[in-house]
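Quick heads-up: it's one chain on its own, the form predicted on its own, in structure tokens.
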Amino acid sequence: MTKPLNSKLEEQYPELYAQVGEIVSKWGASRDNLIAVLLDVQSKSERNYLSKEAMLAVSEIMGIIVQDVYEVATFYHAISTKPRGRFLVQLCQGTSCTVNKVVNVKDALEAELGIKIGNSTPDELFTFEYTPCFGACDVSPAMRLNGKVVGNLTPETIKQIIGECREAAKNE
């Protein structure tokens, strides 16, 4: 680790800095591990994204210029620099899903959530986005809900799934 001796970022955000430091220690400070570090830091974020401060901490601790960290963070679809909802709905854009009328599922999700794809609900409960194919072609059309694959989707199953998420959120 190439942590500076007097980090102002560490003084301002000691918990975040310590958390990023632990993650970098786990993966190693090599540039080759940057994606794994960013994904791990993102997964620890309450809103499932990389904040500016988190990217600065990664940059400082790994000794990688912040522009490079930002470029990697914004290049990969799996990494977000915008806060996401509690439930992350990622609809597959693969060929199999497209052939199996994923557009009907998209329309059903937009209607049920009340938002267009690429947005979050005003209550910050859901974020709805496209994702590249994640290999669930045997159950297409498919989506990932907080990383879990859900397939054989229909407008009816969408209504049930979103209702279950809302119910789970109410009971917390």
Given for the second form:
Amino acid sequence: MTKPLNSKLEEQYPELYAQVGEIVSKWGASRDNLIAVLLDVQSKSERNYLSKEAMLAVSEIMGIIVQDVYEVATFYHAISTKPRGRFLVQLCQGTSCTVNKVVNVKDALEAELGIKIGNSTPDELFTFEYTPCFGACDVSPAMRLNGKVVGNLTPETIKQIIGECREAAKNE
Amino acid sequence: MSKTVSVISKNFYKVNPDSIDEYIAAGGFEGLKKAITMKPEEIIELLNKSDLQGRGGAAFSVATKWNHAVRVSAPVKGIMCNADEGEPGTFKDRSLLEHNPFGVIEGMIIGAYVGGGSQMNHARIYIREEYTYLHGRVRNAIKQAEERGFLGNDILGTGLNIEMKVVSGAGAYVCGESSALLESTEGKAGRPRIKPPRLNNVGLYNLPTLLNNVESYSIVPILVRDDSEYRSYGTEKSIGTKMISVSGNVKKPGVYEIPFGITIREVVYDIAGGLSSERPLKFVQIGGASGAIVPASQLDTPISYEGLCEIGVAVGSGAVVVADDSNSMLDYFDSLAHFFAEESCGKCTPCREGNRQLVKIVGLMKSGKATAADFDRLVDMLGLMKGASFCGLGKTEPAPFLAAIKHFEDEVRGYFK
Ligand code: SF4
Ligand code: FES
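Condition change, the form predicted on its own to the form predicted in complex with the partner chain:
In what comes next, the whole complex appears, and the chain from above leads the way.
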């Protein structure tokens, strides 16, 4: 680890700093572990994203200039630098899902969530976005719900799935 | 008679993919054991005899690639497996990793034996983030192979050293391009590198690197062990079998292994059960998002390198997306244009700006405001992207649009007033 002796960031965000430090020591501080570290740090964040502070901490601890960390964080779809909902709903916009009328599923999701695609619900429970094909075309139309594939979607199953998410959030 | 075969997929649903013992009992690692009794040149000759072509999409001769690797001698090398299967409509590498992870690993070890470094080989399996649920299985397979001495130091007493790891992608289609894949493996943004130098000379961590697709590696141990069954299938010019992913408006979407030479019609109607809607078929797209659109009138084309080539189509990733007549070309354009605009890495102007324009024109088509001049702009733009883009993404992207304009000209022109 190459972290500075006196880190202002560490003083300000001791918890975050310690957490990032742990993740870096798990993967190793060499540059080729940057993506794995960023994914891991993101997964530990409550809002499923990489905050500015988290990126600064990664930069300091791994000894990679912050511009590079930011470039990588913004290049990849799986990493978000904006806060996301407790449930990330990613609907496939690929060719196979398109011919299986994913548009009907999109309409159903918009109606059920009360938002247009590309947005988060005001209660911050759901973020709803399009995503490229994730190789589940055999069960198209499909979406990823917090990374898990849910396929063979219909407007009816959408109601049920979203209902279950709301239920789960209530019981937390 | 069933039209599918099982040579590459022989272990599917029969051999527990989490158990190296079962893999070995089913003949696993016999290819490797035989390989180490052979000279690298003999193994290359064997691949050449079956004319094995890269199965990621580019269809470059594996024997030629490996031959280059042998000619570049170095103490330390990179051995990469491209499991960043991002072509829309493609999921056959997913099933190979899921059902036969040891086969992929065995193929990579043979690759390292043939074209690897004399002292050390850094082997990496770059698996897309979307397949995170498979990372654990492959890591577990690597661990078991290490425990049995198939990985690590002095493998089977040959002096071959390999340290193998799984690397996760983070969602970027362009990383399927080999040099972008290496950039990403090194922890950088996945933008393609300028070539030359070829990856064979300067690749992963600047080491000479051998890179192949999941399916290509999976076939190698089968060929080395006994290539007679594989070679009994196919056509004169396309020997063997191919894993394909069939999806879209069909009754039985899925991954199938077919002998080269059966027709698209056989795949759609006999293997995938025909159309789920019972409506007439309008077109299929072969080979992924940048594959050409094939109209119903060409369904009797055989799926083989030479058969598809005759109608200007490439085998590509082996994706077959089937669309019935309820689908408009406009919706399909919309899906493709958004996909490429999202995935363009932004490094070069023709692809970055071309895709922005493409999305704009499709938007105009959708709102009914596109004019004849926009049509000409579209065709110009596609020509430009094809000719001037930096990497394969921008170069091959125009193919489906141009094919659709050719085969469905009236419909496409109808969107321009
Ligand atoms: S063609 Fe250019 S902009 Fe498009 S992905 Fe390749 S390098 Fe990036
Ligand atoms: S096209 Fe939607 S998962 Fe592949």
